[in-house]
Amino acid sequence: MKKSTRIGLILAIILVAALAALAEWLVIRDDDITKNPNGLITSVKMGGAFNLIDHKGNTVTEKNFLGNYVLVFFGYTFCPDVCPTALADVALVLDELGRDSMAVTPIMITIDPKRDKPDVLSEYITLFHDRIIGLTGTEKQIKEVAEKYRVFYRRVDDQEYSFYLMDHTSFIYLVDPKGTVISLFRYGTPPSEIADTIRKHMKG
């Protein structure tokens, strides 16, 4: 790779990086957090219903988790660096947890449905955790789902590349057993803290 190249690549990820924390701020606000002893949590109501497709070409509901745990979050399969870090921290909060992981589901529903197929979605997160469960859909039903996270997306065009990028909100939700996002998480937050925080919320 020529070195003016890989500078570009590397300007562009840093573009899209603070692209995400920007648009992250714009939709859930620093004054819509506050924080307890069970995490950050957030006074504008956000999850719900959705209708999507497992990475085994199921079609699933947020029925279908009802009764545990589960940590949520948004990404692609395409990302350079924010996707792969949160799910390798994903992997480390159920490894803290131990034997309480087998009530945690981890979740990621992907912003790039166009290239993000089931069969590539199983590939990609198998390389993190075998728990972890993959979600796609329709651009519709992904739009419908983001919107009900408050989470922003967008594509990121550059015609130096012969691909493109997608600028995301970078949080991790956790939701409870009946299915309500009790708390949620910054990029970044160390597995350990989310691992306590889900265990504080497990004991009441």
Second form
Amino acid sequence: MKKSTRIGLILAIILVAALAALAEWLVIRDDDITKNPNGLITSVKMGGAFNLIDHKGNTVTEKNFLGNYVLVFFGYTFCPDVCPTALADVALVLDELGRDSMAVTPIMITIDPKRDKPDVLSEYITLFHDRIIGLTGTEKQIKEVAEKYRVFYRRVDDQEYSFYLMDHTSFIYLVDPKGTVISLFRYGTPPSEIADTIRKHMKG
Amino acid sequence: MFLKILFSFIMIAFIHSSAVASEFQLGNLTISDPWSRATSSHQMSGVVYLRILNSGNQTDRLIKAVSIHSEKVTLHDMILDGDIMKMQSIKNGVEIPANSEVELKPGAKHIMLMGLKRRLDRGQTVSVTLHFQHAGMTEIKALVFDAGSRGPKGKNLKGNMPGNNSKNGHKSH
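Same protein, different form: I have the form predicted alone, so give me the form predicted in complex with its partner chain.
Full complex below, order starting with the chain above.
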């Protein structure tokens, strides 16, 4: 084998390994998740600083939400099936919590910032609950926050129509008042279960 | 006077029941409880769910749907690939096996209205023409429920019924 071929081969192997590592880093794997009485927890560090725009057009960062529990989930308004169900679930969690719900801020972060401008988000989220906050931003800002929450999302085009859909991971994240992700909930977790978990954390 | 009131009650009942007919018959197929979800004015997509009972001895397929309310209607399935949600077009139609019922419901197979022409409001109906491989075609009218409704049989959501304002801050339009 020529020396240059060998170097090329080694570089290719390194590249493939690096891409595989990146792909693994980008999403939460089942192995990373364990279930305990306080919901699903993960050893993977998630969350942190972000810079986004809320549905009223104001710039917001993670600091705006410190001091309250935060329920974070990712979605997009073009999605007619799953996202409305998830939003309705979050509204039900707030109902279940009753007065305790004032200590919880629900946030939907769009993974479709191209279409989900603040006014679009605003009218959409208020269909579900007047306390839900919608966040959008530039494509770069959304990519950054999605990476921090290990959210996978991808635009999907279909030859059949001119519109596009998005594939995306569907966790709901519970963030504590200090800004740390403390629990995950899978799509379909009953709202009463989410509310119970939040109550347990509140009691500490 | 009394007769007049009675008559108007009967008329209201009649109009109401005809407006929200929940069963549509097409040959051996019975399409029940079609329903949809309210949208915002910016939303470009809507959804229709229903149940299809095939009481015949031959498998049928829902192969196509069209509606005056949107540019395009597609048959979609929500698939969970690990924790990633994917929407997939159902290329060969929705199979309705003989002597069985198939339900299109949230988080599963659904009819998607793409490129909504106008906002869908709670209480209105959405006309959709369904095309079946064997039974032919028929127009159904889906009743629009709240944006986050689980449908006519939904137990979880308060203020589920059209016209019933919930305390959830659901906006009445």
